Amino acid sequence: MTQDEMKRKVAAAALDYVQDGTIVGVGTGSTANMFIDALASRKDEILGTVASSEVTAERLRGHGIRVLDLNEALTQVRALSVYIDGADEFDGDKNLTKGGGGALTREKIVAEASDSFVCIVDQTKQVEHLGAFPLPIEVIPMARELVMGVARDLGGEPVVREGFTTDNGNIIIDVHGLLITRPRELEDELNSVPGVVTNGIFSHQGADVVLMGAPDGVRVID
């Protein structure tokens, strides 16, 4: 089974977590795109969606799926029923690294606004410790060198993502070479640096359930 086939299987399996008559949070990236394609078959059964990026919103609308602003959605419901998104890697405690697509801040916001977070991945994303994938940090541009210095002090090798601006108008610094054995502590430490909008460690907003595609099918990690 190819990696794309595993992604399609977990994307389809995630439909089981979509409740009729609710608003669904939708993530960003290749696996999330496959979920959007699958969600099109249920679009008349839900109230709508909240997208974690402009790219996701465009794909949802292309399928005729209603997209709401989060503030608008939360005037209608107490919380989104579920947030469904992929990850760049995940560990045994369901901590995640996200942000390869640059939507990490909005992804964290939508995850926090949801009753549960279902993470859909293929088995190549499973790691013992986070850090194999470079850690993205969304940064206000004037704080670039400040944040890069902090990243170096932590033992990382920071690189500005060239030619990329987030939907919020900020830059991304990708930090290579970190071995993240205490994800929650590092998430908090980085987020305390002035100029950091947020970083790509999802520990406070970690997954409630991971659906992992493997050659033998979809494995549920909860």
Given for the second form:
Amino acid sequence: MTQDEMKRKVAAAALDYVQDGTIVGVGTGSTANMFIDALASRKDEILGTVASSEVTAERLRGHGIRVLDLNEALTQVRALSVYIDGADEFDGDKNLTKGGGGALTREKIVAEASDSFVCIVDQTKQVEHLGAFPLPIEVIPMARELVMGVARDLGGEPVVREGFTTDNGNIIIDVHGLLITRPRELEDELNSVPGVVTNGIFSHQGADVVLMGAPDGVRVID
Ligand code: 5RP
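Show the same protein again, this time as the form predicted in complex with ligand 5RP rather than the form predicted alone.
Starting with the chain above, the whole complex follows.
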């Protein structure tokens, strides 16, 4: 089975976590795109969706799926019922690295606004420790060199993502070479640096359930 076939299977399996009459948070990336395509079959049963990026909103609308602004949604419901999104890595405690697509800040906001986070990945994303995938950090442009210095002090090699601006008008710094053994502490440490909007460690907003696609089917890790 190819990686794309595994992604498609977990994307379809995530439909089981979509409850009728609720607002669903939707992530960004190739696996999330497959989920959006599957969600089209349920579009008349849900109240709507909140998108974690402009590109996701566009794909949802392309299927005729209602997209609400998060603030508008939270005047109608206390929380979104579920947030469904992919990840670049996940560890045994369901901590994640996210932001390969650069949407990490909105992804973290929508995850926080949801009652649960169902992460859809194929088995290539499973790691013992986060860090093999370069850690994305969304940074206000003025703070670029400051944050690069902090990343170097932590033993990483920061690289500015060339030609990329986030939906929030900021830059992404990808930090290579970190071995992240204490994800929650590093998430907090990086987020305390002025100019950091957020970083791609999702420990506070880690997954509640990971659906992992493998050649023999979908494994549920909860
Ligand atoms: C985007 C993300 C994605 O979830 C992550 O990059 C995984 O993407 P894909 O499903 O294409 O492998 O965090 O910011």
